[in-house]
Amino acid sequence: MTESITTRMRDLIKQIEYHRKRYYLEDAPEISDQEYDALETELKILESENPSLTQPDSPSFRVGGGVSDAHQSVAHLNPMLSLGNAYSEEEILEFVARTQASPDHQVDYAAEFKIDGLSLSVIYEHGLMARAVTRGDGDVGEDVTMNAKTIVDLPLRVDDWHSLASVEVRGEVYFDKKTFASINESRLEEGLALFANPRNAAAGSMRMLDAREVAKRQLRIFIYQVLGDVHAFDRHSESLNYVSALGFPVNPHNKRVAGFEALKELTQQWLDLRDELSYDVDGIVFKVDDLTRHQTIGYTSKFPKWALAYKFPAEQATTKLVDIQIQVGRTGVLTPVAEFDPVLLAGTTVSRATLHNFEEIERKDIRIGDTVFIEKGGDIIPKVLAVVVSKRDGSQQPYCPPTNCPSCGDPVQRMENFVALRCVNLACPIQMERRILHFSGRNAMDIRGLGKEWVQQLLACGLLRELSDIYKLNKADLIQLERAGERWADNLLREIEASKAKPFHKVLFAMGIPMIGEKVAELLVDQFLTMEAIEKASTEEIAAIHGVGPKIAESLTSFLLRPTSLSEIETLKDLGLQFQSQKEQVLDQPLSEKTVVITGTLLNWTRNDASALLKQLGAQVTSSVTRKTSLLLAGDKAGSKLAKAQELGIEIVHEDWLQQWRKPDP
């Protein structure tokens, strides 16, 4: 049986590992996402049944593998250099007369993208992922193994590498652009500090001891080379071929050329591709492509001499600032957003950056009408630098920043230690459109079918002026709106009825409270179990909760201080939404001192439903009858478990006294 078990393991590991190659390396799926998920699914529904089993290169690991108490040090098995940098042609000159052999002989370079990321190593062990470990000072870095596993195109097992002791790659980790201001816009909802740059998102990322975190952002990864007991290659280029070939995200923008003219060329050809791309770079590293030169032109005590980096210049332009218009979000963060004369900045036309807060246009003392210096980063959209104070005349007017909302028009507050204003008022029509899009979004409630163009009709229409409008919604409302069907009424009906039995803590994130993320809706439900509880607490007792502290502490109970706020959750929780854990439905867990195994097929459960009800009752649910055993739950065509159970002397129980516990259906 445990061979089985195993051997689908192995298959069911092989179909995913495939089917992410055609999506993420190939971008040619072969499957539709619907028939992935179900692979995933059944990989997981055997691993939970059978832990011990778990195989070291599972794809569950990819989304998280638990939480660190910190990162250790380890030493890097070869150190990891630094590169030298040019910033002009006359340096690139430079570099390719002392590594070429003599004047007239040309030598190859591979040429690859610079990305702006985090340097990171990556050991096997007989072909598994066994450690990684960032750049730290070239010699000693930090092993982040959990949070390397979540990269999603990183492979976690190489099959050619089984016989092989070690084999290290060295790769880039980086976030594409649309992930990054995915991940800014969420900050700036919940009046977190935005990412400075992709580059210092990823370091932050890699670094984070919680892997399940880690695994939300998804970082990618690009390596740039291999060592160890692998071919024996001649050239630099030869290596990226063959790990790309063992299915290794590389770069594919990689390119041999020799001489300096080739080189001058490329750097600016690919200067003006970079736009295009999906991720950032900051440069292009150029090589010896021939590796047994590499110890004769040596190293610095910093960087090879045979390596390169050419730095892309900055890009920047200046502009003249015409307006300053506001922006609100589902939390109320109103963000100050610059809007200037048109300008093309690396290869697009921007009109608007965002200034992120009034502390900044302070700080930097930017006035309506100043000529300034707008820079793309990270973000998609534009930053504005700096501003150039010798082309002031004196018709530039110092902003004052709002004292009521641009879409309500209430008063809006700064909270004490915090930069940002926020409108508070719960039924700003600006707010709610985004705090309702949030509430009903996959990772909250999850009400699919309720969009962003059905939200601003049922808004229009005055059919939503709070969250708990939803669940008040019925058919005859829904089918007035222009271009709704009777099927997509009913669809939608039932989706928001499903979304009732939502645990607490997604109920408690769908909130939109500021500053309360998944992680931390979940770690207040864990400590408080009620509504109730949590309403009661103190700033303080609140803050003491390990990764909670005393900003989100205060944003949470100055929440929970405004009478509409605590109507909307009676409100809600009249409705049939869940506001207590489930821990807490079961008081006293009479199962707390048992040790179970479930065996057999159950007719009235899922192996998975089963366990997680045996879990919350307070036992340990396991996959081996041992004499710790208490309990075996035995099933129909109960196996070798049940005469080993019966063998042990160990209390036997069927179906119906695991039924004595399910709740009645409603």
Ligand code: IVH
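Numbering follows the first chain given and starts at 1. Heads up, when I say rigid core I mean the largest set of C-alphas that superpose within 1.5 Å between the two forms. Here the structure is a predicted model, which is why all the values come from computation and not from measurement. What changes on going to the form predicted together with 2-(butylsulfanyl)adenosine:
With the core held fixed between these two forms, L93 has its Cα displaced by under 2 Å. Core-superposed comparison between these two forms: the Cα of T595 travels 2 Å or more. With the core held fixed, R392 shows a CA shift below 2 Å between these two forms.
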The other form holds:
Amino acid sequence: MTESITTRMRDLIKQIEYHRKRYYLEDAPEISDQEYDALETELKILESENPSLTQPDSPSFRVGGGVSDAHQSVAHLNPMLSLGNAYSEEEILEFVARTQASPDHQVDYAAEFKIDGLSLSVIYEHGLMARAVTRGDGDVGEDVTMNAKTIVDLPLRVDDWHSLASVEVRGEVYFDKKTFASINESRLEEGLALFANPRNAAAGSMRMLDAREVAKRQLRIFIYQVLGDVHAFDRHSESLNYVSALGFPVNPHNKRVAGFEALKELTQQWLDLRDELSYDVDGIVFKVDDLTRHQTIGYTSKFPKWALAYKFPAEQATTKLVDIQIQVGRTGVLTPVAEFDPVLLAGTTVSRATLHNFEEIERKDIRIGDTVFIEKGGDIIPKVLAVVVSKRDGSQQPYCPPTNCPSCGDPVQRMENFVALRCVNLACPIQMERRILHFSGRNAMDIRGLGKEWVQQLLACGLLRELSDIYKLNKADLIQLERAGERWADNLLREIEASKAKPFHKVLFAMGIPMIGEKVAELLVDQFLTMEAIEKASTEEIAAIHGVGPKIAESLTSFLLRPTSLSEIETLKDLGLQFQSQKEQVLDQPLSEKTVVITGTLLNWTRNDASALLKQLGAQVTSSVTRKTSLLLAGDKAGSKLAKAQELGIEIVHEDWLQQWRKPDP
Ligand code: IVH
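Condition change, the form predicted on its own to the form predicted together with 2-(butylsulfanyl)adenosine:
The complete assembly is shown below, putting the previous chain first.
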């Protein structure tokens, strides 16, 4: 039995990894999303019913293995050094002279792009990803294994290394530009501070404590070094070809070059290539390719002398700021956008840049008519760096933030604790358009067919004034719209009806409450179960939820204080939307203040169901046994966690104890 379950699990893992690669990395899926989901679901069910058989390389870890309190410090097996920088051709020439065996004997260099992300060391033990550690101070880094398992293109298992005790690969974790832009877009919508560039976003993501959140962000990696028990390579380029053949992502732009002239030429070619790349690079790394020469050439205390990072010049320009426009987001946040005379920057003509918020304009004293320095740094969106004050001639006008919303004209408010100005009029047309698009979006109510053009028409003719109006649309209204057909109307009405079955957390997220993202909506629903309970909760109670905090709690309670919000909720409830968790509600919470760990195999419960019930009873469910654990729920074949609980004198209960609270579903 056990054997056949394991065989099926391995088979599913193989299929899932193959199709993930086709989908995420090759953009060429072979099966439908539903067929893929069915594979993942089957594996998840097998794992939750047989937790002890869960395979260490299960792709389930790729969606986030769990939440930790802090990352542990770990010493690197080999120090993670930095690179010496060069900014000019002369410095490249000096490097070549230093590293050449003799003036008439040219050496080969492996040239690679210097990816602008953060470095990561990943250890594979007997072919399985065992540990991933950030660079830290070079000697000691942070263990971020759970997060690393979510990196889209990093293998969890390498069959060829099955017999090797320890192999280390190092690489640069990064976001591609498109993913980065969409992360910042949702942060803007949620009223969160924007990441300045993909590197900061990648570094921030790798340090997060909840791997499920990291998984949503789609991090990537390029491997640039191999160490450890693998057979000795003669050349660095050979070692990269080797890991590439094993399925590791290695940047395709790598080339062997010899002699200063060739290095110089390549520098120019790759500088031109830079803008075509879908990720940020900040230079080129030249490494002596012959690994046997590395020891001879040696190291300084900080970096190897056999490598050099040539840094690309920063891309800056000056231009005239002609206007500051205001964009209004879904939650009413006003964002100032600089409009300037078109200028060529890093190969593209740009004429707009976000100014992030009004404080930034004040801090940099940016005035309309100013000559400004703009930079295209790590970000794809250029930024206004500073004002060229010497170019001021007295005609420049200081900028006054708007007092009224440019879309609806209502007075704007500065929210306490937020830098942003916000239009709080829920009927503001542009906000309404964005709220409806958010509401019907894929991750929210998923109403297909309600695109931007239709929403604009429906708003213009007064058929949509608030979210609940979506559920009052009828066929006669819809087919009146320009270019509307019967089939579209029928489909849309079917989609709208089907969306009523969406679970409560989706509805809560779809409502577009400032700062309530998908994850927070789930946490709120897990904790409170019903909308009434959320409405009654105090800001402190909401803020006490792990993963929520005071800012989000305040945003939610101030939303709920508005009569318009409450009446909208009531209307949506009357129309049949879900405002109650589908889990059976347990009124009292006898396990509040208890921390419970589940281990071993439960016979009549899936782990998820057991954990959900314990949460409903008020318990906190965690994954590791510590002194703070109050109860260990031990199933069959409980192993080290049981031993640890016994050692710490923690109360141990078994499956029959769980039965007293509720019988599992038949
Ligand atoms: S080799 C001992 N190759 O740049 C040499 N590093 O400024 C190890 N980086 O810490 C580094 N792309 O995080 C190397 N192709 C590449 C790289 C690269 C980015 C990063 C790496 C390193 C930093 C040094």
